[in-house]
Amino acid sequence: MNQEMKATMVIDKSYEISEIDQRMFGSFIEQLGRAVYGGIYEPEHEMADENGFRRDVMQLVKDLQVPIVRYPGGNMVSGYNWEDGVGPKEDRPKRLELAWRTIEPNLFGTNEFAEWAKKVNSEVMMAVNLGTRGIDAARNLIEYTNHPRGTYWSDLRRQHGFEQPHNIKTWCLGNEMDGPWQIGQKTAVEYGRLAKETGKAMKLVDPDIELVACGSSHAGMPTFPEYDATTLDIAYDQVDYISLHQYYGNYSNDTANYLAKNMDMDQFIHSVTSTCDYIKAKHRSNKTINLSFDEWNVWYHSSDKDKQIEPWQIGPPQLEDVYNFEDALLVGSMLITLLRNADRVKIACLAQLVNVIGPIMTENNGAAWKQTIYYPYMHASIFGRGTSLKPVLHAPKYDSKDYSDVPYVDSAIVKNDEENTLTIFAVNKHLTESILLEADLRSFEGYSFIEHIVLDHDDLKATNTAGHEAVKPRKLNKVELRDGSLRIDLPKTSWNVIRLKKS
């Protein structure tokens, strides 16, 4: 073992963070680009099922064991009539879907979507439009979603072939709607009022809903964190969490620097988690709004090519970015990020889920792949239920050119009672070196070894494609573990599991 570098942990179970929401692993599906057409649904497909889904694709989305997946939008629903996507769909009208440009067929609507979770064994997170329309299309969207029957809207769900509700139990309110791309974009206390009055509405047709307001779009808007304090100073009583929207790129192809932006993310969340606090405390409230991280993701790659896509096609490949494998590091330390901070983030979705910024990548009557990013997700989405354990973590660190004392190594620990496993989950930032992890496990006696995961490639730039997965886990077994001591090596710039059982 390397031992010219060295971390140390001390990892004690009652160093509780808090228990982990299973919704921390979901994700996201818009009506963008190939996400749903020639993503989840292509009817043509040679493996299509008698709905048009892709059995590929919901395969490798059930392998991710994706809790929650939202859904329409994104920047799509702040104009999209949901009623165009109900009913027979030879009725269903062709529109003109302004945010991405593109025309929409509806051929794919809120039934579809529902059976499609209900078949990749998942929930359904609801965004409803509050850019051109509001509370009345609100109210009748889940009144046709959830009410049982003997009403308008419930009793149309059941023409249209869907006799028992789809009892959808988180929606979010509408999305980013202080950005100037959005579509009736809003001050914070126009959607601060509209959300309230929505989400009172919403309610009184199904009281045990959670809602989902609009933060600021991304940490670096000019509105933030005002923008979340106001609406939050309004529509405190009617919503439960607060949405953070966040993504990071390589564009200078500076590594170093790259691998240390979840230090970004951390803080954008201590910022809107203090934000939640003060309102709390001015409102003198017993409620604690908590976070949902409902967009997150690395996206650059196809910034320069969707500028050459004509506008007004169905389903073109927009969005569509190649990752690599250090974009696969700085997802597993997003990820670890995330964990961490489980006490205040409940829902997470990594945006998004097919093709478009997506871990899983298809060709139109073709195959269907994992991308680097896909291996940490999975990981952390199978491994990752539990509580959420604090490490006292002490690593070598660096200074980048954004940011100084990155620590070399991030982890985050999982106790899973349940199971009687451990699993600590580490990234190994270090360009050239590996370094040893000595973690202190006393306070875990009678745990042995199961295995340990590593995703590693000497190539930085390296993808997958749909003939060649070149990044790709493998497992080693160099491990010392005796008189509550383990030590364990992580190679360079590399992404592990460890995992140990209760005997």
The other form holds:
Amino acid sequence: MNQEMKATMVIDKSYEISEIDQRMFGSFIEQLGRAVYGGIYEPEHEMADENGFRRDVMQLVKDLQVPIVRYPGGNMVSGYNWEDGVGPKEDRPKRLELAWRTIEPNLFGTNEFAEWAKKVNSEVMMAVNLGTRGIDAARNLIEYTNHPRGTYWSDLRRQHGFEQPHNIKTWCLGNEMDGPWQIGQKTAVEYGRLAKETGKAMKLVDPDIELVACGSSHAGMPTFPEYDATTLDIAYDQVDYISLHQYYGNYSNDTANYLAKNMDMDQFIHSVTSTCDYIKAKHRSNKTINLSFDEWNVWYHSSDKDKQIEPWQIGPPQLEDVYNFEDALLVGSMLITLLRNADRVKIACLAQLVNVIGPIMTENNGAAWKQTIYYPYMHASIFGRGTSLKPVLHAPKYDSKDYSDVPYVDSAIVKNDEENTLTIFAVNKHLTESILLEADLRSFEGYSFIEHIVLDHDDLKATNTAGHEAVKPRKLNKVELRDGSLRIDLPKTSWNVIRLKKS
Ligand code: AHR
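Hand over the structure of the form predicted together with alpha-L-arabinofuranose; the form predicted on its own is what we had up.
All chains and molecules follow, beginning with the one already shown.
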């Protein structure tokens, strides 16, 4: 190996960041565009099961091992009447869905989603409407989903064919309530009060649930982080997590700058963590509020196309970003950032899952296929379970338009004691050079190399289509592992998964 560029790393068993909460690899289905209609639900499709769920899509979701899926929104939840989506389908009303200006036929609702989630081995993360509705609708919904029997709403669920409660444990108190685009936008004080009282009533129905309060819609909101601080100050005792949302795009076609954007995500996480801890100190509380990064992804390719879509359609092709190879690299770096903050980020949802800014795409009545971002997400979800370790990493750096001292190599390390494995996730952001990674693994005696999975492509703008998967992982075998020292090549602009196992 004659590389000019080298990164060194020390990985030690004792450098533990935290156990990784498996909900870090969650995703999101919003009742929006073709996420549900034509995505996960298409009764006329030849692959549909007895519930109308597409089997081909379910298989792609199962392969991702998605532990939790947020539902039904998103912006949509702020105008949603959950009662419209339960009971006999022929009685369900069609409504104007105001967040995305579509027609919502309500052929798919809470029970269908709970059923679908069970089939793909995921938990449900349910959001309640704190835009147009509030305490009453939320306490009724949780009685419907979680109470066993013998009351109006729980017996209605049983009458609807669901004898057993869905037992949903993780709940979002509204969505992006600070945003002017949100139906029923609220000031921090208005929202804090409503979140507190709604959370209180919901926990009276089921004390075992966990509640996520809305933080700011993104780090660039003018009221960030004051909105988060005020909300927490008011609702501290009732809530368990605060939400973060962030999307990135390569608007100026500057790849070096684009690939550095996970540094911004890291900064956002640290700012919200500090805000939580400030309120904790202010309350002299022993309780720690953790982070639910329940919307994150790349989102920008579809913005112009969406402006052409006529309103008031059922399942129009909204937010259908077609991801390229460089997007997969940034998604990989964002996953690395989440893993490196596993001590405070307990829940995270790649937004979204199918068709709408999703790793999975479908054609109505046709194929289902994997976007470029499917792969880093799948690798992190499958191999990222266990304990996150802090790598002591020295990599060459660069400056970009908005960021200084960007390391060319990003890395996160996961040790899994049950399976005796060690996984190194690494992104090489260098546009032209491969980088030699030298890792000191002396505390992992007896571990041997299993595989080096690489996602790379000569064309940063390469995309996948239904008929052709241009961007897919390959395996490399050029590795030296001797006397506790690993030497491995990270190809230029690549996502890497290096797996070791104790023999
Ligand atoms: O995920 C798409 C949208 O992005 C969600 O509906 C909203 O919460 C966010 O602004």
